[in-house]
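Only one chain is included here, represented as structure tokens and corresponding to the form predicted on its own.
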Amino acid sequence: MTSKVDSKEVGLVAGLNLFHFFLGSRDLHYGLWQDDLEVCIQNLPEAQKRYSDFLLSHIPQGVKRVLDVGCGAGGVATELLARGYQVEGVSPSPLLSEAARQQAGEDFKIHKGRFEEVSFKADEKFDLVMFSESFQYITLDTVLEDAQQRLNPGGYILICDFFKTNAAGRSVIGGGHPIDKFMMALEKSGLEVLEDKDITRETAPNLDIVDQMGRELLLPTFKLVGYAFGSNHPWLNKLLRWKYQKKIRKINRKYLSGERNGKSFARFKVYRLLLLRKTENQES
């Protein structure tokens, strides 16, 4: 029996192809918008490069083997390989795995499946386990313990992702573990926190670009398609709008309402980079 194709997975690959065609970008992750970089879609590739450089600059000296959990389209893995690291990936997505292998090379080893479910050999250990915008998709109760099981003695965990804040209200921006629950899990893990940097201000502008795309590209396109379809198939158009009215309202609020922006992101999310290390007690 053939498994169903995840529509989100298709959407990510379609977005990747779109960005590559128009901007030359092969990354799916957020950009890092520093003060000297104007926030506009044309500068997204440069912002994404700055994000990758920022992320990789926090890899400690002595690290050789890296496990890139949720390697996406392989952009970060490609950069790691170019810098001489030995890199393997983890990906539950067949389409993204193919994109990653095309970008990073056929020799890039990808463990297929969710991080919680992938089996590793007993001697298959890494110096660093990295989560670049993939931490939020993994079960919080076990992720830190599972990551430590993949590490060599003295190994590191590098997390760069956003978390939910305690702000009142409802956000249209999904994703992220609650920051309070994460901090409790981190304290219980016994891991030593070597670095903890808040980059919310530098990443929030990505949502302003998403908002701009929604208002200036998606909304006019949907209106145009809706006008043409409604004119040519009025009864079918009414039927479909009635049948999928809840989904249409959800899409409108999520992508076209103007609520999906940098200000909202900075209120409901906090974006952190954390470098963690096992303590001697954990290794004994």
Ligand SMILES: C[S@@+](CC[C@H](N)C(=O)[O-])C[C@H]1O[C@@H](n2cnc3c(N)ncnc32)[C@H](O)[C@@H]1O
Contents of the next structure:
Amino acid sequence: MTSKVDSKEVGLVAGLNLFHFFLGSRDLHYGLWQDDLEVCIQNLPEAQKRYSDFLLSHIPQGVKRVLDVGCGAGGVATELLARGYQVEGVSPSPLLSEAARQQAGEDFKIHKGRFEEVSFKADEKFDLVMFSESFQYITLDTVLEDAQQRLNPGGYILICDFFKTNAAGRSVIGGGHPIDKFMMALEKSGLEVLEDKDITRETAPNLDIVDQMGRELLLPTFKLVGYAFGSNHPWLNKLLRWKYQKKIRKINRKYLSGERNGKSFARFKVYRLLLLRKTENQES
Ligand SMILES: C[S@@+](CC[C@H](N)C(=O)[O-])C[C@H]1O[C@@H](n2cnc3c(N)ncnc32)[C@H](O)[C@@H]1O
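Alongside the form predicted on its own that was just displayed, please also present the structure of the form predicted together with the named molecule.
To see the whole picture, the full complex is given below, headed by that same chain.
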């Protein structure tokens, strides 16, 4: 029996193809929009490069072996390899694993499957386990414990991702573990927090770009297709609009209402970089 393809993964690969074709970008993470960088789609590859540089600048001295969990299309792994680290990836997506191998090279070892389910040899340990915008996809109850299991004594966990805030109201932007629940899981884990940086302001502009794409590209395209289809097949058009009315309303609200922007991201999400270390009494 063939397994179902996850629509989130399809979305990630479609985005990757689109941005690679138009901008040459092979990254799947947000960009870091520092003050000197104009927020426009053409600058997205530069903003994503700045994110990678920022992320990798937090790898402590002495780290050699890195496990890149949710390695996407291999952009961060390629950068790590270029800097001399030994890197292995974890990826549940066959499509993205293929893209990662193309980018990082055939020798790039990928553990196939979800981090929750991948099994490692008992002695397979790393100096650092990294989650670059992949933490939110992984079950919060077990992720910190599982990551620690993969660490050498004194090893680190590096998380760069966004979380849900407690702001009242309903966000049209999905994703992120609730920050309160994460903080509780972190406290329970006993991990030492070495760095905790809030980069919400520098990452929120990514949503302004998404908003601009919705207004200036998706909306006019949908309208054009709807107009042509409605004129040529009026009855079928009515039927499909009735059958998929819920889906159409959801797409309109999520992508075309103009609510999916940087301001709303900064209200409902908080983007954090956290560098964590196993404390002495956690060592086995
Ligand atoms: C937004 S992409 C980030 C990719 C990459 N780390 C980067 O920084 O460009 C999210 C990644 O998480 C992966 N992912 C989703 N669920 C996962 C899981 N349960 N275990 C491991 N990785 C997962 C996806 O396949 C994808 O590669």
